[in-house]
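Here's a solo chain for you in structure tokens, the form predicted on its own.
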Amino acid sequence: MSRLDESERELNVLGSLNGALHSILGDDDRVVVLGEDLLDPYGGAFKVTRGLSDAYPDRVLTTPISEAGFTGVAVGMAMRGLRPVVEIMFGDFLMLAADQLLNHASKYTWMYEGKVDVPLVVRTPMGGRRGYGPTHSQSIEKHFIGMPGLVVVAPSVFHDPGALLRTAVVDDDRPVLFVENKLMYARPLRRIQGGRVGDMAARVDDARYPTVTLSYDDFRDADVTLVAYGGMAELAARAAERLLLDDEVVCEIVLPSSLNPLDLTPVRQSLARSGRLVVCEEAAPIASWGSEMIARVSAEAFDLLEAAPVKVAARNLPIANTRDLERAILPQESDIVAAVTRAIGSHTTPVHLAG
């Protein structure tokens, strides 16, 4: 089983990640890949590891069904000088490895006074909208952003997912949770060319894990700042286009790839033009990344706000098996449009709109 062909690697998120893994394994013999059902011809549940075991049979290791076990093994490998990449088949199963991340990987550099690093990357598909039901459709990265010492990265189609993965595996000596929205795998990459993506002006900061900011008004003015990440990025972009065409509302879209640590600078810069904030995420609303974003903005950039921030998130329910109920639970484009409309008219009351 060969790697994905050149056109696939250039055109979609799956190809970008697969191509990056092939390149990383070819360039650095410290890199090993571990997880369930990775070996060819299967190549992983979502085919991100397709072709790897044929090309690098000694460094692509299929594991027993024990997320805690093989994540713990990978932590030890990282401490001994390797650069392991762990695949968790579904993000929902991360809770089985949470102890290894919370009490081990994220703590060892601090516990041993910087004498040891843990350059571990844990990749996992996250999110719903594929009808997989309550235990295979969740967005639980919010439970990991509060772990000191653990980096959480989530690419979108407006980023370069393969480049972000290479940075995490090769250049970052910290443990990294790399969140891949599963609906995004087949999506075409929205590449920035000449400072633009389609009809939008685009800026990318120089952070290790960059933030992309998109504007329909060449960054001169905006009515609302939309902040989203991962699979919600395209939904936010579609809502922004609809608001512009239907209501002449100009949104700036801020898309961080680093969820933790979180750099507020691009959000502050956008709020200086808009004064209104709408944060979009697919996770359940309680104690979420969106809540943290709004708390940080309220504490550090309150002077820029002209209205109460609005959060768009899933309903506080398990995700249903049926497509219609799943759609009712998860946030949709129409929810973002309604949230922006509410933000423009709101000055005092905090708002939460669920899908």
Contents of the next structure:
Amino acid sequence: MSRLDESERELNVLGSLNGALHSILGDDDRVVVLGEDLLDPYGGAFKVTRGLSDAYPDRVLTTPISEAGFTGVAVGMAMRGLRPVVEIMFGDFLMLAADQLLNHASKYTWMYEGKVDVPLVVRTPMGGRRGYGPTHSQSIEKHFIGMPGLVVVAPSVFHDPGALLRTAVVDDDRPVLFVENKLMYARPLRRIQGGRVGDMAARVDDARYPTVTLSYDDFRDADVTLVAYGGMAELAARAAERLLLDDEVVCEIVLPSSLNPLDLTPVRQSLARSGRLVVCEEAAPIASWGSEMIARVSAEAFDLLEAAPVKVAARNLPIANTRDLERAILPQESDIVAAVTRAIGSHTTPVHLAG
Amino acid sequence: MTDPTTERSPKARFDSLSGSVDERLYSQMTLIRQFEERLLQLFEGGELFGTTHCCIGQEADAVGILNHLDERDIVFSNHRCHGHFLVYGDRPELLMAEMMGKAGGLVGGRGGSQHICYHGFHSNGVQGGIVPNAVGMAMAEKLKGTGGMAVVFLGDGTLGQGVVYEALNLASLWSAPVLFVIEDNQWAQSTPVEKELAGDMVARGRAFGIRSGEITSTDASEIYAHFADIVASVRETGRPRFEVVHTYRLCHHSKSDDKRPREQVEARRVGDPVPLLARRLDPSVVARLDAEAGRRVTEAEEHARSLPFPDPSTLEDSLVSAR
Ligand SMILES: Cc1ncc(C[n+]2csc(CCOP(=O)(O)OP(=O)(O)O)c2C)c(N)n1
Ligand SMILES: [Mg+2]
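Now that you have shown the form predicted on its own, what about the form predicted together with the partner chain?
Below, the chain from earlier opens the complete complex, with every other chain and molecule after it.
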């Protein structure tokens, strides 16, 4: 099999990403793909790279188990005019390449006063809910969002993941960490058409990595703004639907795809209508992306807040293997519903809700 | 000030110098030596800020190896990079300005002594991570078909970093045209080699199927001759090579931090590469080359002093490259 079949590619996140890689490799011979177990017929642990090595054998390189080494090689390739795409098999292994991102890729352009580019993309699956246990289920992108010079992008089903990946590889000369929630691979894309997706009105800003905002009330009014990214996007949308049907609570959902840099504008616009903020993420709760979001909204948009912000995140624990424990650790739809209820009921007390 | 035909090619520049090979090697070594001695004076006088790592005693490596490279090639150096840069770029005024943190320094004062970039020359102060970067750069030249190769410098102490071995493995697997140069100066900061390194240095390269060798020398002509074939073979075969140069650092690790046994350091002064080569030359030639280099260092210092410090309003510049 050389490619995912057409219908699959149309429908789900995996197909969108795989199709994008095929077309990027076809369009631009500076693109090189590196990572563990990428070669066909295996085609990568999550099959995002399926068919690539059959089609482009010279530019798809399977690597030894050397995350620091091959990420470092890709950094060097990027500095000399190639556009490498690195796959880290599980996001949990990204720490092995952290020095390459922190002290090499994210430094060179600025440190050398613009004498080199590092147009590198490191893509990796993150997240749990698949029973892979403590070291194969984490969402550790939060450790990488505070690095000046490193862009962190995370698509959701409401974005076009393939288009975002193409932008990162072809149009962005900065190093990009591209985070793919692994549960999302099999999920169908929720395409925005005519300003709507399902029962929701949808707005997409014109940022390079756009923020999608969804509303159940045509952006007229809202009780709560839910901010989420990646795999939490669908969970937030499902919670919002339940809140509307069961409790007549109107949520707006703001879904940034650029975690760093972070543009607060769409969040502010929604808060102007709702006055209440609930931030949803799958990561462990301490010093997280949600913490940053709440800190910035509190500092920069305090006047818009009518209630204390609420954060939904994982419990501050490793992620267990067995299903009931994993479920108790990771944030669920019901946690978002509860957080929204708290936000509506609360006026002054900061609340931290864990799953 | 710069000649466009030799600006990016150490080899072309070296070939264009007048005098015997020894004289030309000497002219470069005396420039490096006097440049670094001036730096140390400036630090002592409180005129430089931060830290620096001089290569006093190891100058023969820089001149012996890098004069074989041409405009297609790439160098990745480490914290101890002044000598390497001066041979590659021959622009003491740019390095001096960088050391003084001036706008118009190699990277506008952003990098300082250990983070510089000039055409195909780069350095970074984190031990180990530059090694895969150099392999990737060599791979890129190979994929682009430019005929370029990379040289990366690492010390004996940096053989302790795991990523070095990942990079050796990848370079061999993928046939990257890269030369790994291990400058074994017997010390890593304050740690002697016998407390940091088990086993054999050369065997490390061989274990990955990389042609590996060693030379024990501080004689610039000997090192220059030794590396002529090595550089040529990387280019011809497109395969990596791994070469250990056993040498010695005659100065502090950085500044005023030398706690090594005095007797050991003094005993190694007989190998000082600068007088070693000077002894083979006509004293009047040596005097002339020393004076010329001294004048260039003074000019570099004056030039650097004349430059302004960078304006903080430029801080957001170069978030992406100007290319
Ligand atoms: C990852 C890392 N660890 C520690 C240091 C601090 N450090 C700078 S130079 C050095 C010693 C390096 O020894 P060696 O590789 O032998 O090079 P030499 O200084 O002798 O040229 C150390 C420990 C560093 N720069 N990077
Ligand atoms: Mg050493």
